[in-house]
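What follows is a single chain, given as structure tokens, in the form predicted alone.
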Amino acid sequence: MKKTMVFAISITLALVFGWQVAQGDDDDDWRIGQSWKRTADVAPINNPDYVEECGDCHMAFSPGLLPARSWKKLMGGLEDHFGDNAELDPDTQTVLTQYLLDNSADSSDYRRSRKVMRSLASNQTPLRITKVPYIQHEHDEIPARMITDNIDVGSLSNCMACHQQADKGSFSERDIAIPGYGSWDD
């Protein structure tokens, strides 16, 4: 008898968390007992600042995607910031720099932050977020038409255009719509 009920409780926990890995790579929140919680990805971006600054030019990019020595190298290399002057006055970088060091993914406990961080060496410091290990990986099914050859995409930095929730910290594979393809799951 005891051991029926030990045998029927794993292959319940076995379906149980089976069925959760076989749903794919997706980072929802999932407990037992309750239904599928959204959370955020990587941290939301909090400061308007950062979000004005950089985001003028590009999309303000959630600290949490690059670790802290990435971020030191970028906010010190201001002058030529990939072939533009994004240079700031030095209270404003100050500040920024500091809440990009106090929310990168060394310092995170979100859980692709702590996936990116996994994914990159000691000695690697990607300036760009398209060269982490870990966001190649979960980019690397995607055919290029629907990416580097989609004129409303054009390359894996333009996160926004695919990925609806980006902004809030999002990533998920549920809020994913690609421009002239529609939603994707791997």
Ligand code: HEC
Second form
Amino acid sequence: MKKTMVFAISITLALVFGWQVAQGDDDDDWRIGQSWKRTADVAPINNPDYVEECGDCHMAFSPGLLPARSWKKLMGGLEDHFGDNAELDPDTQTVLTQYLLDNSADSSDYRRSRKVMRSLASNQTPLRITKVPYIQHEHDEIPARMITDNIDVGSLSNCMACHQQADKGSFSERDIAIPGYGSWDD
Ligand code: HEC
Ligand code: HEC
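For comparison with the form predicted alone, kindly provide the form predicted in complex with heme C.
Complete assembly follows, chain above in first position.
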């Protein structure tokens, strides 16, 4: 190939990618090149062992909602997991830790994962998804009567109570129904 041709192709690619990255900041669903991610905001969970081991006491949280450093820390302290013992046998622990690291927010290009990462300073290692600034910010207008004072919800950690498709990685507003209140109009 001629040099000018290679140059022209590189420029075209750079423009297309640049445009997509620039569009990545807004919340609309219409972006081109994104239709393959249309239904999921974070990568859907594709590991049955993870769902079995980590989806017993609460929903299996998407790996793409926390950075690798958070999963590493959380998996290193399962014997005291938010007051519960969630210990695994060593083999399972190794395999699931690797699964979480491979699919963490910093290695995903799904849009909510990117937003999680962008909201965190590099020295922040939250052990809770609900402590991630982006997640906190998205919920700061929801009154307590709909969350903590709502017996069908209890806490913000209970994603599935309101986001009916959370287990499929979708947090889209059309899939939100707050128990006792219904859909959310802001
Ligand atoms: C024995 C029960 C149990 C098991 C098993 C368990 N957890 Fe938990 N987990 C909890 C409890 C209790 C909390 C705190 C819930 C709360 O504060 O509402 C929690 C909270 C979490 C949170 C923070 C949620 C938030 O508030 O943002 C994450 C992340 C998490 N667990 C990941 C895992 C992973 C990964 C596994 C599998 C290795 C796992 N859990 C297995 C009981 C469990
Ligand atoms: C009490 C119900 C409720 C719970 C529990 C809840 N959310 Fe939400 N969430 C909402 C509502 C309502 C909005 C829309 C807020 C707005 O647009 O102002 C929202 C917005 C979001 C958004 C942004 C969606 C968008 O379209 O921009 C994400 C991502 C999200 N929630 C993730 C989570 C995760 C992860 C959890 C669990 C750790 C969780 N939510 C728990 C009600 C809830």
